[in-house]
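First comes one chain, alone, set out as structure tokens in the form predicted on its own.
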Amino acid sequence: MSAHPIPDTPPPGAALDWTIPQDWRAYTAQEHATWDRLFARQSAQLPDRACAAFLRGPDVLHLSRPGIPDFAELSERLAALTGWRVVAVPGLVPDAVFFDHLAHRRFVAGRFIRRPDQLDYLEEPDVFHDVFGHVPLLADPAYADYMQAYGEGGLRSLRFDALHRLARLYWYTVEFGLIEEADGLRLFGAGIVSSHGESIFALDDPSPNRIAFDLMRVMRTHYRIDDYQQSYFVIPSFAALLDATVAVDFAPVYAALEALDDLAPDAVLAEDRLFTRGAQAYARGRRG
């Protein structure tokens, strides 16, 4: 999900779903040794940060070997799991088109992996943010559970025009989302774990809030798409997670959300459940 414009038909060599060869054999050594560089940087610093879940899954799916993943492979081992699939697409795809996919447990994924001197930031998601970020948490059957729901609730939103609401929620819970486990605050969300930088700033830093999770709550608040955000939510389990959102009946609360203002990044409200009241230093720092 992405603020850049997006073709409204797929590019050449792409099928009608959008999705291309992953065409593994075309890696080049340079390109599978930034991968393991990636990898091997974030494996180190991920433990006592990262949720168990998370930390389960890339030996689950043996992408601790050597090299960019072959998604024909790691399909295998993830169907087995919990029915996901990854499949490669060009770039980043229609609203529409990324829903269906989650819908139908397909995960898509960018093929091209950043270069050398793009290691600690890239702005358009690549094969490591897709693999390394998200796909060891769709070994999780509550996770792999509520990216489904996700992505059936992303179509039915399209009929309400409700499609930034649903891309908070997204943006704050699997590219951005905290949980709270038995040792303290880990993290989860894509975003974060494929970042050296803000799995750092995410637990660390006193800048950000960190707030309990509320579905309006998160889906009224805009986010930063530019920088490390200014407010993290905590969400207590994938369970609960799962609960907060498929038994809901989006179309009230899409309702009720209309006669409610947005809130910036940083806001805090008397109702909120803070684990951490932010001192935003670094977002001031970063405007002067």
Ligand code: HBI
Contents of the next structure:
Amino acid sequence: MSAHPIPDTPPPGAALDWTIPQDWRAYTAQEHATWDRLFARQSAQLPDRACAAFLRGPDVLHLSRPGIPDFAELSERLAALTGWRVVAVPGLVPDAVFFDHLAHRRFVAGRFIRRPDQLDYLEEPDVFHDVFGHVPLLADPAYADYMQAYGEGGLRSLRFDALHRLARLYWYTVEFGLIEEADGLRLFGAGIVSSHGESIFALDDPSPNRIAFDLMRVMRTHYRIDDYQQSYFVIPSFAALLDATVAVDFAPVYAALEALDDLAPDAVLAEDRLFTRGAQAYARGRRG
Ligand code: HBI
Ligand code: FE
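Target state, the form predicted in complex with this ligand; input state, the form predicted on its own:
Let's see the whole complex now, leading with the same chain.
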């Protein structure tokens, strides 16, 4: 996620809710070709890695057609399934704007696409990260409910000054979450499924911890914005994630968290239910 501050007024050409016209006709052949190249690379990589609900998404949403999807067409298909729509924004939007869109089942997607020389990493979410990474799961009813509940919780969290707690929950589920399936751990986080390297690292590498999801544990844990995660959290199902968050009144959770220390991204606690105790060799290697 970008490190520079987000201005609090929409950029020129954007509406008050920060949305802009996608202007699908303005995309160049090179931009469509970049989408096709990223789509082909990730689609070849994700069978046996991404969770079943994710793998169903691109087909039901016709994402496999060549070129950057037209958000108007995509939204018609998606809305018929779970009521979600995809709206274009220039880039990162302020938290309150972001939460309000989610609370109204509008997923904000960057309109721009990365340059061909940025295939493997870019700072702000582009249309490939947002639409290929996030949108397929919005066709799953339980996940669609979780994302709307997250938006509503986010708006409430602004009153408790607990945004950093909610951001950790978002990061370790929506962006970098793993899920248990019959054949083993599978990916669902958008930041992982849209990344060539991390969709391998997150499942196969012995470096990171893989820890059973626990709401307070996640809300205490710092995350990496500049590199692969040092810990991944594993949910049993989207229904369980929904129950563990929506049903919960966050006020007492935030109060209880005040008495607990924050945790480093690579921390392991005695009470953690571990799928992998990471060796952290990758992170040590990156520190040099
Ligand atoms: N804006 N466009 C966009 N996309 C995001 O994923 C996003 C954002 N603004 C804030 C934000 N995410 C995070 O702070 C969430 O954790 C709330
Ligand atoms: Fe994202």
